[in-house]
Structures are given as C-alpha cells and as structure tokens.
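Consider the single chain below, provided in structure tokens and representing the form predicted alone.
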Amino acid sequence: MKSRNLTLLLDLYELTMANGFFEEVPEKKGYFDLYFRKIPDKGGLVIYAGLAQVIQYLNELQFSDSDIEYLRKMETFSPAFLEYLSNFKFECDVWSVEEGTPVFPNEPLITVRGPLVQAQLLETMLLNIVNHESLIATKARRICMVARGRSVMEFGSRRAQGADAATYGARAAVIGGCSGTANVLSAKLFGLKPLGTMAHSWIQSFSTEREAFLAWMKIYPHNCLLLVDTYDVLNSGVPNAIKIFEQLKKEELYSNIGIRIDSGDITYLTKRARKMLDEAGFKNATITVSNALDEDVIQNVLEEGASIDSFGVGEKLITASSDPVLSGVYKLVATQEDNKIIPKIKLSNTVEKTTIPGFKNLYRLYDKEGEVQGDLLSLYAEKIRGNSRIFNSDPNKTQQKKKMHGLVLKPLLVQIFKQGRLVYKQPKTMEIQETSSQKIGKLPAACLRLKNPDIYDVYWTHQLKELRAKMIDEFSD
C-alpha cells in the first residue's frame, strides 16, 4: 500500500502521557506486552497475523510539520516535546511471535522495550493493526478447516469496513488458509492469487443467458468458469452451461471448466447439477457456490452430502461477523532504572484482566516425537532445566503441575527491531501460510475441534507464578 503518514492515527492520551513522561522521565525505559484476553467464536486458537503491517508502520513513524504544527494548535504540549516529536527517531527494541502462528491468551504476541515516551505512543496502531488481521485469519482457518481440503476464495472486498479492512483483511484470510482473494489490489500487494468468474450483470446485459456464455467462452476459452443462478440454476443454467463445455470439448479447450452457484438450496442444486454435469460427460467440471457462507454453513452443507470443489465467502469472512472483535490489549508489565527491571502489575477484580507482570519469554513446548504439549512463560533471565516444574494458568484444569523432563523448548518471539534498527525478514505471504499450516499440524486435536475445543495448556514456571501471587498480594493489602 501507498505510504500515508498514520502517525497521528492515535488515541488522544498515549500524546498527553507521552507529554509527561517527556518533561517527568524523560529516560526511563517500560515494558508493554500486546496480548489478548478471548478467542473469538468460543475456538480454540487464534492465528495471529498483522506483523508485516506493524513493520512498516514502525519503519515509518515520523511526525511531519504538518502534525507538529496541528498539535501545536491544541495548546497542550510543552515547546520542548513538540520539538522532540519534530525530530522522533525510533529507538525501542521489539520482539514478535511470527505470523501465522496459533497463539492463545494472555500470550504476548509482541513486547516492546524502550524509552516510555515512545512506547507509549505505539498502542493505538499495534492493537489496530493486530486485533484486525488476527481476528480476520482466525476465522480464515475456522471456516478453511471445515471445508476440507476443498479451495476457500476470500471474496469479502464489497462488504468490508473500508478500503484497509478489504485490503489487509484479504491478506490475512491468505494467512489463516485460503487459496486467493478477488481483492486484486491485495493481490498485487502481497503476491497472493487473483481470483473470481463473473457477475450476474454480465448474463442480464444479453438477450439470453446462452448469449452471454458463448461471449464468455470467446474470450475466456481457457477459463471458462459460469455462473449459472441468474434465471434458473437447474433449468437454464446447467443446461446452457453443458452447451457450451460441449462446443469447448471439440476444440479441446475444456481443461478449466465450471458452474457457480450464487443462490438457493446449495446441498440439492450442487447435487443436482453435480449428476447433469457427470452424464453430459463432464466430470471434470468445477461446482463453486457463494453467498453469505461462514464455517456453520459449510459444515451443514458438506454434512448433508453437497457437491462442492469450491467455496467463495465474503462478508463474514472479512468482517468476522459471529464474533467481530479481538479482545488486544497493550499493557504496561516493568519499567527499567539503572539496567534494574522493575515488574509492574495492574490488578482487576476479575482474574482475566489482571496482568501477568514482567519482561517474559514464550516457548513452544515439544515432545521427542515432535507433537506440541503446550506453551510456557517465564521470566526472560530464567534458566530452564530438565527437572523443573511448570504450572498451568488454567485453574480448572486437573493436572496443574508438569516437569520439564524429556520436553523441547522452541522460543516463540524473535527480535524485530533493535534500537529502532529493523533485524527481521520478513516471509512471503503464501510461505507463511505455508507455515502456519505447518505448525498447527502440531497442535492438540482436541484444541482445533470448532465447537467445544479442549483449552489448550499454557503453563508459568514457578518463578513468573510466585512473583504474580506476590505482586497480587503486596496490592492487595
């Protein structure tokens, strides 16, 4: 995308406290983790995605003259911050899960260190940024999961909430599993595949339906995909439809041939037009349907036998419209003084807002067989050894203990930014989808059921627990 000066696409308070940590602390250095509290949809996982966005945005952040002089008109920053802001150069390190990967709560997906004056002023655009593209990818892979195999197009540009939501969110659909987008903006973009047929103005702008087909054919011989829903799917459609894959199989140009079904009672119309299209010869011919479909409908579908190779989803793809919102927060968890880490809590009366003090590490944990066991946080100076005991956040769960004996510990955030200096690489949008793939092979299976997953296990080392109990304790009096 075109750069475009989002530094002030802020919240109001991240500049008045940054304002006062200026004049007040000017350089004393915090923590914050970006985390989030619920996985959408009652699931099991959330695929996070929105890094590559957070990169550029980061590599970016500059304050014209322009907002200087907009901001000064507010009459509420002291000279002296403004002339700071005029000349920001970023200086936070930044560390990151990759993208792609299932995560789970209270995880942090990204921690960043630096003077507060700068890491304050980062919340509004990371949790922007991230909150969207995840929730959009975890309900790629909840609606991809169910379609078994079968190609999921991202066809939701029309009804997304605005040129960025169509454009990243196709992204992140790729990210979460499907195969391309109509999005050919986002396409272009991101290296993604282009895809589509047409639409029903095409049919109704001929005197006939088979008029329109054999316009179609002409110029698109090699692809000749139809939609077939305008008049009469079974009646019409098909029927003109197998005409015109009948003139393309004496030309030997029916290699790339289908139907799309954009309407009706998708389980009895693929059927039906599934055995049209195998006695008029034509197996090979592709049934895509469409409209207003989500992961419940395709399951029911699919269950009730439907024909389908296909799947074109839109608006509750890209709007996530059963459960629209990621629950992202971005949390203040230490302060540095004199290279001393200082942890930091914010207490709640509910234990689901309550913050996981400290500068953490995430491990992925394995068995020798390669199959995940869970994931593990600790301090970052922690030293983790065979024999150590780890505890699980879930107090529901029955086992709350677990030794690390005969466990692998992969690290799960990678260092982006260095002192404000970019050190990360990052992947082509299909390799991490690739990738994801990959990794949630390894999960749990009972965690990636879509109705009713097991939660899957997070644990703390003694250490990060003892210190939360701690900290709970001291503000509690």
Second form
Number of protein chains: 2
Amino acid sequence: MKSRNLTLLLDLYELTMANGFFEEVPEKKGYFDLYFRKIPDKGGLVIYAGLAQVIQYLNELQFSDSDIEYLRKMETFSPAFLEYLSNFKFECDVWSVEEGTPVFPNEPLITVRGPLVQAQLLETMLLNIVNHESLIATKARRICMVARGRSVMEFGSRRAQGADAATYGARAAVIGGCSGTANVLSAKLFGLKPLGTMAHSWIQSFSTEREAFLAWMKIYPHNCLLLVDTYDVLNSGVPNAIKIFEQLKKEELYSNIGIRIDSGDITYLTKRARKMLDEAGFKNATITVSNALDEDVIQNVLEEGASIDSFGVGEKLITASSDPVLSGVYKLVATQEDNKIIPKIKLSNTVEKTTIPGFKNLYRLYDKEGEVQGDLLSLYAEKIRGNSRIFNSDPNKTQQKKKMHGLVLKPLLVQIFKQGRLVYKQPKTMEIQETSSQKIGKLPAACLRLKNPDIYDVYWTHQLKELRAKMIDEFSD
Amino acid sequence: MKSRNLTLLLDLYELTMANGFFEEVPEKKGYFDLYFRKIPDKGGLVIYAGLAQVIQYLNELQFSDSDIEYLRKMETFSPAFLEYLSNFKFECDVWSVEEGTPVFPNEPLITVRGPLVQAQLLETMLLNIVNHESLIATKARRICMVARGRSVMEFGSRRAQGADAATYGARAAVIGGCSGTANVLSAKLFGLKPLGTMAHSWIQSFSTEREAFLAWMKIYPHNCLLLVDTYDVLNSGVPNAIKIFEQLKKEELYSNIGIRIDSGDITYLTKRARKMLDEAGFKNATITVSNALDEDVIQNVLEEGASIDSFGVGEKLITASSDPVLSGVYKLVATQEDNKIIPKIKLSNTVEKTTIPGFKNLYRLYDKEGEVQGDLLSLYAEKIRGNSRIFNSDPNKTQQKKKMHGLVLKPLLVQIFKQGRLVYKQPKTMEIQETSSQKIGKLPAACLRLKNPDIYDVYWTHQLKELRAKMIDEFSD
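What would the structure be for the form predicted together with another copy of the chain, given that what you showed me was the form predicted alone?
Full assembly next; the chain just shown is listed first.
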C-alpha cells in the first residue's frame, strides 16, 4: 500500500502526556510492555501477528507541517515541544516476539524502551495493529484446524471494518493458515494467492444459466469453477455445470474444474452434488462452499458427512465476529534515569489486572524431545540456571513449582529496533505461515482444543515473583 | 489521510467477471443496488454512513503500472482488458442516500448504473465502506440514545480493526452522535473535537500520585482532568484531585476541572466521588467514566443513580462488538442494452433473500404534520399520485395497503456521480451529525426503541410488487 501519514493516529492524551514529559522529565526513559490478558473465544492460544506493520509504522513516523500546524492551533502544546515533534527522530529500542508465534496471556509481545516522550506516542498504533492482526490470525487458526487439511480461503473484504481490516486482515488470515484471499491488493502486497471466480451477477447478466456458464468456459477453459446456486443447485446449476465439463472434456481442454455453492443446506447439497459429479465421471471436480461459515458450522457439516474440498470464509473470519476484540494493553513497567531501572506497577482490584513490573525477558521451555513445556518470564538481567526454581503464574496453579533442570530455554523476544534503527530481517508472509504451523505443532495438544482447552503453563522466576509481591505489599500499606 | 491506491482492493472474481464482460458484452450496462437485509443488534434502524469515503474512492480509482503488471503476471486477463484497465476512466452514474439518514432493510442505499465491466469492479469497496461506517454510526446512535444528552466520547482506536477502522470509525461514531474522539488523525481530517487527558502511565512515571497531579496542573491549569484510579479512587485519587483543585482555585486559575474513573464499580465510585467533590465545593468538577462501556452498561449505571457527566466508550463501540457486521450486499437488479432496461432477479429459498428487481426509486413519506409515515419503493420511472395504492413490503404485514392520499413524498436517493463526474456537494461531518438527529426526530418513536422496536413501514408500489411476483413466477415454472 502506498505509504500514508499515520503519525497523528494516536489518542490525544498521548500527546498531552508527551508534552508533559517533555516539559517535566525530558531525560527520563520508560519501558512499556504490550500484552493481552484474555484469549478470544475462550481459546487456548493467540497467534501473534502485525509486526511487519508495526515496523512500517515506526519507520515512517514523521509529523508533517500540516500535522504540526493542526497541533499548534489546539493551543495546548508548548512551542518547544512542537519544534521537537517537527524534528522527530525515532530513538527507541524495540523487542518483539516473531510473527506467527503462539502466545499467551500476560506475556510481553512487544517491549519498547526509550524516552517517555517518544515511547508514549506509540501506544495507539502498536495496539491497533497487534490487536487487529493477532485477533484475525487466531480466528483463522481455529477455522483451519476444524477444516482438517481442506483449503480455507479468505473471502471477507466486503464485510471487513474498513480497507485496512480487509487488507491486513487477509494477511493475518493467511498467517493463521488460510490458503489465500480474494483480496487482490492484499495478495499483491504480501505475495499471497489471489482466489475467486464468479458471482451471481455473472449468471444474472445472461438470459440463462447455461448461456452464462458457456461464456465463462470459453474465456476460462483451464480454470472453470462455476457458481451453481443462482436458481436451483440440483435441478439447474449442477446439471448445467456437468454439461459444460463434458464439453471441456471433449475438447480436451479442462484442467481445473469445480462448482461453488453459496446458499442452502450445505450438507445435503454437497452430498448430492458430489454424487451427480462422480456419476458423470467428474471425480476431479472440486466442491467449494461459502455461506456464513465459521469453525462451528464447518465442524458440523463435516461431521454430517458433507462433501467439501474447500471453504470460502467471509465476515465471520474477517471480523472475528464471535469475539471481535483482542484487548491488548500497553503499560509502563519501568522507568530509567541515569541507568537506574525503577520497576513500576499499576494496581487493580483484581490480581490479574495488576501489571507485572520490570524490564523482562520471555522464554519458551523445551524438553529433550523438543516438546514445549511452557513459557518462562524473568527479569531481563537474570541468569537462569538448571537449578533455578520457577513458579506457575496461573493463580489456580500457584502451588505448582518446577526446576529448570533438563529444560532448554529459547528466548522469544527478538530485538527489532536499536536506538531507532531497524535491526531485524523480516520473513515473508508465507514463511511466517509455515513457521507458525511448526511452532504450534510443538505445543501440548490439550491447549489447542477449541472448547475448554487446558491452560498453557507460563512460569515466573523467583526474582520476578518476589519483586511483584513486594511492590503490591508496599502500595497496600 | 494522504491518498493511497486502493483500486486493487477488490475480490478477484470482480476482475475475472469484468474481463468476461469486456470480452462478451462490452456494451451492456448494469444496475446494481447496495442494500442490507438485517439491522444489527435487532435494532429498529440503521444510520447510513460512508458516502464521503465512497466518493473519495471513486474519484481516485486508477490502476497503477505496477497494478497492471501484477495482473498481467496472473495470466488470466486478456491484453485488451488490461489495456482498458490501464486507461480506466470512471463513467458510471451513482445515486445514494445522504449520510446520517436512518435507513431500513432492503432499501437501495446506493444504486450504480454503468458498463457492467465498471460497475462490477466497485462491489468490494462500496460494501466495505458502507458496511463499516453504517455499522459504527448505528452503534454510536444506540449508545448516545441511552446516555440521554450526556457527552459520549469515542475512545476506541487501540482496539479498532486496523487504522482505517479507527479513523473512519471515529468519523462514523460522530455521525451517530458522539461529541468527539481521542483519535487526533480523525479529528484533523474530519473537523471533529479531539478529546482526552492522561493515562495511568503519567501517574506511574512519577513517585507519587500527588506529584503527578501537581506536574499536570502546572502544565494544564485551564484543563485539569485527572485520572483518579491508578491506586485507589476514594482514598487516594479523589482526595488528591481535590487538593489540586483547591490550589487552582486559590490561584484563580481553573476553568475546566474534573476526574476520570477507568475501573471498578462505576455506580458506587461516581456517587461517592460526586459527594466528595460537592462537599469540597467543586460542583463544577465533571466526572468521566471509561471502562468497557456500551449501551447496556450505560443504561444500567444511570438507572442505578451513577453520577456521570460524560462517557468514554472504547472497543465495544469501535468494533460494534455485540454484532460486528452489517451484511450489506451489492446485487445486479437490471441490465440495459440499447436503452432497454431489463429487470433481473436472484431467487433464493427464502422470500427475503430474493432480490428486488429493477431500477428503483426510494421515498420517505411525511404526513401533513411533517411526521414520517414510512418509506416507499417504486420503479424509477413511475409517477406516484395521491390515489396510488401502496403495499407494505413486510411479509407479516402483506395485507396492509395504503393510499398515498395526503402524504408528501421526499426522494431519498440523490445523484452523486453523473457519467463519472461528481455532481454532489458534500456536507461537513458535524453537519451530517446535526441533520441526522433531525431526521431521527421525525421517525415514529416505536422504531427507535433499543429492544423489540416496531418494524418501520416500507411500502412498495403496485407496479413493483407485480413485477417481482411475475419474475418469481416465471422462474418457478
């Protein structure tokens, strides 16, 4: 997508605060963690996505003259601050988990370290991007899991919440496992497979269905996928399609043939259509369905014995309609002056909503067979050794301790920006899909379940656990 | 927003069909209606929004060299068609309802007339824009209705589904009645009121809450809205805020003072905070709340007697999370060759899903007092007279006939593009908010109810009713 200026896409309070930091504590640094607390659809994991767009946003951060002029007219900001913004140079350090990685509640997905006046300004866009793309990748993964190897195609642009939701949503859906998208822009931008054939309007614009099919066959003999439900699937659409396939066969032209059904009782219609196609000698003709599908419907029709080769999934994927928000947050976890890191906490009535203080690191724990045993959150500077005791962070499993003995740590946070300079080599979207599947394959099967998954084990080091307990204690006095 | 190329944001099948139309029926024109069938949240009306972005999209339609090159590499399209696209000149006629208008199921919100090869290409983006913005405007209207005159502020950018969802969603929220938005970009682009003060990170980055408040007061004495729930609302936040207000009062500095509460039991906390502020002599201090609000929560806390001046509404508004899809469709309703209009229909198992054929017009019916009596759908060329009989389109009210006698018709569809040229003068977003409220005020009160609203009366002319019945009959033979 042609670059555009999203620098002002922030909440006003980030600017009023930044102005305040600039006036009061211009040298002070902050550490912010981006994380979520709850997995959508009561699922077992979230697929992290959006880093590529975060990088693009940070690379392009720049206040235009017209932005500065707009801010000046608000009569809220000091001239010196506006001058600073107009010469804005991004100086932060940024660490992030890699895209496609399965992640879990309260894990820092992004950590930003930098002048408070800068790090504060990133809040809205970092959250907007990561919340959106991770939500859709996660939903796509759920849908692809129940499709059991059948192709799932992203067809939702028309119902997406705006152009970006369509374009980046399609990208996220592919990261989550979709085989391609109908959105041509997204396919072009991210090297995805563009997919689709005809709508009802093609059929309607000819006098008869047969005439419309014939015209199509003439133009696309090698990719003849016919929409068969404009008038009557079994009495008109499929018989007419079969006649076309016979003609293609006679002319030795056909390679890719199939039908698409977009309405009605999917199980019944696909079973009958399959039988008709097979009996006519077209076992190779594929059947695609595409009507208000999600993981529940797909699971049901497959259990009922529907005969389907691929699914076109629209609004329920592209909006994650069953639970359309990933509630990621971006919280100050430490400040720094003169190289001294001071952990910060935000209290809350509930333990889960109280933040996890400090500049931290995050590891995935593998056993000797390479199977994942959980994650580990530590303070950044800590050395983890084989005899380190670690503690389950789940309040329902607080008694569960473990020793690190025999476990292999793999750090999940990778440095992306070093003092404002990009130091990360980005993989292609299709590579992310591939590595994501591999990473998911190493997880305990019980956390992959769509309904009532096991809660994945996230551990804390002793030092982190003690720091948080102490800080909660101090504030409760 | 800086212009960007969204021309390829379409579903692949629109291009394969357009290529087909170009090859087979290059001269044939089509009429497409954009409409929806179901109102989200089982509400009584939808607030139409998005026309401004539709206009921008149509004005900027242009295939770049790199777009054409991408399409060429797909080896799907004829060279002549690609040549046509590279010289694409928009030639369609476009009619639309005006933004902010309350609209109802099956009413054409946009009608496009033009070469099939062009009109087909617009499907995805027109739907994407209108489905998204109308959804959010409709949700905002629901929320503003229960807020009963209190200010509702759009605070959801961080949870929106992408940057466009944040930016255009904020615009739509204001059309639906919100007083402003935290999104500075949206405020700048559309002349909205930018709103917001501080986050918890401001408080946390100082040693104490009091110190943070003092620093804030120093910078923003005239607009001192303090976030009071970082540690403890009633024992720390409000008492500290009162001390600040007292100091401002002593220095004769304050004009705009208030507190914001972002967690906890809203009813209890706002009642107590109000009492504390009043007793300290700060009846003018406003109370804003902002925690996971929607129309249900707002209605409940107001009924419980919460003391609130304004609401900051986030994720539940910006994603319309309770029902996050407006399922608008874009359907061929007629074709035209040699000036002859041929109505088209798409059948379905259910009467509601069968399309309404023909090039149509849409009117709002007013009685002599200026109160709205329903809408009327006719064929475009029809003359409506006082003795014209009209028929309720609701299948449950099919016996309900009416005479036009005494009713005044106001056409709802306005021409926007004439053979590709913009002929519509666009109102400002805040003007749309204003006229929208006026239009809603003329509707029957019973269709405004949030729960179990009355179904608004949409009538058809005799001629339209007969045409559809005849076409259904013909196809059923």
